[in-house]
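Taking the form predicted on its own, here's one chain by itself in C-alpha cells.
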Amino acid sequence: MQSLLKNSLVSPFTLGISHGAAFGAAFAIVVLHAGTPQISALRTSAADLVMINSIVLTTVCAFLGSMMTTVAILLLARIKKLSSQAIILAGIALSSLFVSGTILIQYFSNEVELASIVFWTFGDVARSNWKEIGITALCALPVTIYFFLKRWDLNALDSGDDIARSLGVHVDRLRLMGMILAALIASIVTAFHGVIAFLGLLAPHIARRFVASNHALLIPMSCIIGAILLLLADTAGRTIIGSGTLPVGVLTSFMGAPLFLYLLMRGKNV
C-alpha cells in the first residue's frame, strides 16, 4: 500500500481499512448472527472464546467493509488528486466513520452480542484454530506471489506514474488490483483476529533499513519481519500477564504509534 499510494504513512490501519473490516465483522455478528461468545468475551486466555457460526459470512462482510474504505481512498486519490498528507487525513476521517458505525451497532446489540464485538476489537491471535490459519494462508500466499511477480512494476512506480507508464506499467490497473488484494488480506485477518494496529506500518519501514526499496527483497523481507514482530508481541503478551494473554493489538499499537509520530515529524521526507 505504501508503494501503490506512494506514501510512507499508509497501512490498512491508518487508511481505515481495518476499521472498515471491523465494522463489517461487527455487522455480521449482530445483524446476521454470524458469531457468538462461548464464555466470557472479556478474557482472551482461551483460543475458542468466540465461535464463528459462519466463517464465510463474517469474512465477506469484513471484506465489503474494507472495500468501501479502499474504493473511497482510490476515488479521492485519483479524481480529487489528493496529496499524500490529504490521503492520510481522509483515512483518519473514514476510520472515525467506521468506528462510529461500530459503536452504533454495539448500542443496539444485546449483552451477548456486545461482549462478542468488544472481544473482536481487541485484536488477538489466541483465538486462532487450524481452519482459520489455513484459510488465511490460502489467501495470503497467492497474494504475496502476485506482489512478488509485480516487483519490477512496483519499483518503477516508486519513480512516479509517468515514468512507470513510459516503462510499460499499467499504473491504474496495478494500483486498483493491488489495493483490492491488500484489502482482501486485511479483511480476512480482521475478520478472524480483530484490529491489529500498525503492524503493516512497522514491518516495511524496518525492512527498508536492511534491503532499501528494491521490492524483489523488500516484499519477502517485510513478510518475515511482520511475522517476527507479531510473534514477539504475542509472546510478550503471554508473559506480561500471568493468567491469560494480553491482546497482541495492544502491544503492536505501543510499537507503532511512536513510529507514526516520528514519520509525521519528518514531514518533508514523507
Given for the second form:
Amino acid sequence: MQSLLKNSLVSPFTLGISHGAAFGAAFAIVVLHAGTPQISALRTSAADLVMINSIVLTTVCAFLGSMMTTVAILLLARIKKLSSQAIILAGIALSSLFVSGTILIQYFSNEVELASIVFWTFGDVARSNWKEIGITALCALPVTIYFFLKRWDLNALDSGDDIARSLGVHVDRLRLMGMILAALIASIVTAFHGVIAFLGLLAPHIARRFVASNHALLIPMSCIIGAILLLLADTAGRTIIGSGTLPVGVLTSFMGAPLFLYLLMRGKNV
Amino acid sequence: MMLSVANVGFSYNGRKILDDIGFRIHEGEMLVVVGVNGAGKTTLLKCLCGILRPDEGSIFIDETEIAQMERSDRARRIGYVPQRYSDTDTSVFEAILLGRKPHMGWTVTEKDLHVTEEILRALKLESMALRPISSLSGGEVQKVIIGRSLAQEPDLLLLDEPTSNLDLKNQMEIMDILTGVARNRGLSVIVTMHDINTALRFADQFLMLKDGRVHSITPRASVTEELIRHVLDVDVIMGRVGDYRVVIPNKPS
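Form predicted on its own done, so how does the form predicted together with the partner chain look?
Below: every chain and molecule of the assembly, starting with the one above.
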C-alpha cells in the first residue's frame, strides 16, 4: 500500500480504511443484526462479549466500508493529484467521518450492543477461532502471492509512475487492483479481529531496515515481521496485567504512534 | 530501425500542447529537441514512448504503430529517461536490473544478469554496484537511470533534459555515453535540451519546437543565429572556438 501510493505513512489505519471497515462491521452487527452480544460468566476476555452470527454479512459490510474509504482516497489522489501529506490528511478526515458514524450507531444502540461494539473495536486476536483464522489465511495467501508476482512492477512504481509506464507496467490497473486487494484483507481482518492499529505501518518500515525496497524480499519480510509483532503484542497483552488480556490493538498503537510521529517530523520519503 | 512521426497532436484540458508534429529519425542518429519552456518537448517524448496517447496522428517504429503494441513490446523497443525520478534506496545493481523488466518472465534469467553486468562495466559503475542510489552524486544517479533504460535493450532512447542539473564534466560524460551508444549499439537517440552549445557539439539533427509545432528540422551545421533567435526568442551571437561553433546570448529581443 505504501508503494502503491508512494507514501511511507500509508497503512490501512492511517488512511482510515480500518475505520471504514469498523463502521461497516458495527453497522452490520447493530443495524442488520449480524452480531449477537453474548454475556458469559466464564469469559476471559472482551472477545467473549461478541459473537458474530453472520460472518459473511459482517465481512461484506466491513469490506464495503473499507472500499468507500479506498475509492475516496484513490479518487482524491488521481483527480486532485494530492501530495503525500494531503493524502494522509484526507485519511484523517475520512477516519473522523467513520469514527463519527460508528459513534452514531453506538448512540442508537442499547447498553449491551454498545458494550459489544466498544470491546469489538479495541482490536483483539483473543476472540479468533480456527475457522476465522482459516478464512483470513485463505484470503491473505492468494493476495500475498499476487503482490509477490507483481514485485517487479512495484519496484518500478517506486521509481515513479512515468518510469513504471515506460517499463511496461499498467500503473492505473496495478494501483486499483492493489488497493482493492489490500482493502479486502484489511476489511476481513477488521471484521474478525477489530481495529489493530499501525501494524501495517510498522512491519514494512522495520522490514525496509533489513532488505531495503526490493519487493522480492520486502513482501515476505513484511509478512514475517508483521506476524512476529502481532505475536509479541498479543503475548505482552496476555502477560502484562495479572488477570485478563489487554487488547492487542492498544499495544500496537503504543508502538506505532511514536513511529508515525517520527516519520512525520523527519519529513523525508513521506 | 526508423521512427516516423506524422501529424501528431495532443491537448490537455482543452489546450493544444502539440500540433501537427511530424519528423523521422534513423538508426544511430541523435536528434536534439530544442524549444522554450512549455514548447511541448516533454509532452512529445511522453507521446513517443506511449506514456501519453496522442489525440491525432501516428507514431511508427519501422512498420509497427506504437499505439497498437503491447506494453511490454513497446518497453522492449523504447527506453525513456524522465526529467525527474523518485528517490529510492535500491542498489545501483537492482536499479539497472529493473530495466530488464520488459524481458522478464517469472524470474530473473542469466541473460538479465549478464546484460546488467555489461552495462555496469560500460558505464563504469561496477565499483558502486551495491551502493544505494540515494548515496550517489547527481551525475552518478543520471548514469544509473540511463543504464536502466539501456538494460531494456531498446532501439530508441528518449531522454528529457538529461544534463540539466549536472556540472560541466558530468554533462560531457553523459553526452559522450549517449553518442557512444548511438554509434556502437545503433540506437536512435532523442534528447530534449536547453543548452544550445552542448546540442551543437553532439546532435546530428535539431528539431526546433515553437508553440507546440515543429518550427524546423535541420542538421547541426545549418543552425543559424536567426533560427535560434526565432525559436528561443533571444538574441544570440554565433562564433567558432577551435572546431566547435558556440552561441552566446546577446540580449532579449
